[in-house]
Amino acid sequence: MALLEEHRRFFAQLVVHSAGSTDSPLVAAFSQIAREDFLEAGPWWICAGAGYLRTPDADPRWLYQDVLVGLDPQNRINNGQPSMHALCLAAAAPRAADRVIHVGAGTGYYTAILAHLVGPKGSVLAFERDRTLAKKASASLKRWPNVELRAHSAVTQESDGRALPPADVIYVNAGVAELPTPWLDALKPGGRLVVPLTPDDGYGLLLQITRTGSGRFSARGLGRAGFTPCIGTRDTCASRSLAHALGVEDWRVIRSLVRGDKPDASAWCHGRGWWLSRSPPED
């Protein structure tokens, strides 16, 4: 047990430092949340190139590497890469007592990390529409009373019609082409949305959006990444606009998100009712 805890502590330092952060609460969260508790019993399938390799046995120390672990290898559904999540979590910056919405909870591993970061005075509302993954997440997250799991879409609210509550952080773990209006509306002033913006084919862009005031949003790219598509957010025109922008211009020029139907000359890419702009948010 002591050796496993040492592996977990080193793993936490490795993935957080690899993401360019030294945030001690984030290191503590990765250190204290057991990855194996959110997976089926080992041995496990580890993503390797175009396929998977099976761990030699069920020793959980195999999991404390910066690797993707297959949740549903046949459909290429994985427990996300820790260093990429560390990068996104550092950008989302969940703080004690924050209210968080987690879209695409999977089996709940990163939900538990979010719950640890916001503490008992904070809360995490998690969504997972895949019933098999949601069932596993529900069982694994019982130890976190500050987590509510809803086994349906965060886009359509298809099962109960409830609006999203105001949030300090919205953390999205599925690729969108269109940014759902309810997500932007739910952000409190100062609230952070971290979301993968992805075209229909190929890698997309990890994006951080911060609400700076009523109707104003700063935006910045965090890096390239690929994600399982978020059902209900795919749009051919938005996908083409994003793919074109990624092909012709550096994403580091993005400065803000503007809401409206008519993109101006500053637009880097656009969707329905919004565009990413090269200009900073207006005062």
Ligand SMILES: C[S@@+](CC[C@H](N)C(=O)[O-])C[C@H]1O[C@@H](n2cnc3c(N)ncnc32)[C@H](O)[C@@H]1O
Given for the second form:
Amino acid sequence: MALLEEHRRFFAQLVVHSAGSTDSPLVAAFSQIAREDFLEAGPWWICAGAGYLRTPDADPRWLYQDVLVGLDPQNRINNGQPSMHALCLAAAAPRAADRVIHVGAGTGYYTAILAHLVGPKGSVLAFERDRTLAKKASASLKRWPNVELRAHSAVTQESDGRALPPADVIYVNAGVAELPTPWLDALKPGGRLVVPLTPDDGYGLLLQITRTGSGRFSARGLGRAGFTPCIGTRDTCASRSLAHALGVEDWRVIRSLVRGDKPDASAWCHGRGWWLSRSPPED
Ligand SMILES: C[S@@+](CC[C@H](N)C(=O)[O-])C[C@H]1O[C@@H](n2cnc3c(N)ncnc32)[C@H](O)[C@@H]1O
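Beyond the form predicted on its own, can we have the form predicted together with the named molecule?
Next comes the full complex, and the chain you just saw is listed first.
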């Protein structure tokens, strides 16, 4: 039977290649961060269809499959699917020395992967509003001095009032309906925001938004995915606009995000103060 490290190395290649990437720093991060260090002692609950299956024992090799693992199964809060995160991390492209904001850290597994990718000269500011999960994350992330964990919401009106620092990457792991504009403000020129936009049924669109040098925002869809809600961003109007757009038109037409309250004929869907447009960003 292969050693745990061999399982992890193969798992790393499998999930990164499944996401259509061959990025070696990303493979190295998935190879080196131990998923079991961010979970309760096994056996574990693995997401399967509408429910969960319990692993037969506490052998960590069960975790090195492309599966979601229950963090709080009663509330369907899971450690996310590795290949979906590989796709999103490849799009967010955290580089050495980058400043990252991570929204919805859970118990910190993907926070550690981000911290590994940005290295000791970079930093990760992670938010987790569930205090029980945040406490576990903070214990598991002690080995990463470049991580600061805040046990509260990343949405301004729910947070401690501190403005977000400028960021190269904002990586969001909970479903957003109304995109918080302070996140757009925090993006540095060239900065990338990867965020799941979800209607109220939770099954939405993974979106990559990049701030151009001239302060506009290019946008592109990465694929469909289901997410638990990002508390403080749920909004009936924005959710309806997104659900409608997803129902009537391919998301691959999205080219940019425009700020403003008067969506024009290029709008694919809209929220308050922003819309997704079929036109490329204007210079
Ligand atoms: C799908 S779970 C993902 C957890 C983690 N990223 C993982 O994959 O292991 C989403 C997390 O976002 C958190 N969350 C929801 N709304 C939030 C908000 N406004 N600010 C910070 N965290 C939030 C939830 O408590 C939950 O832990």
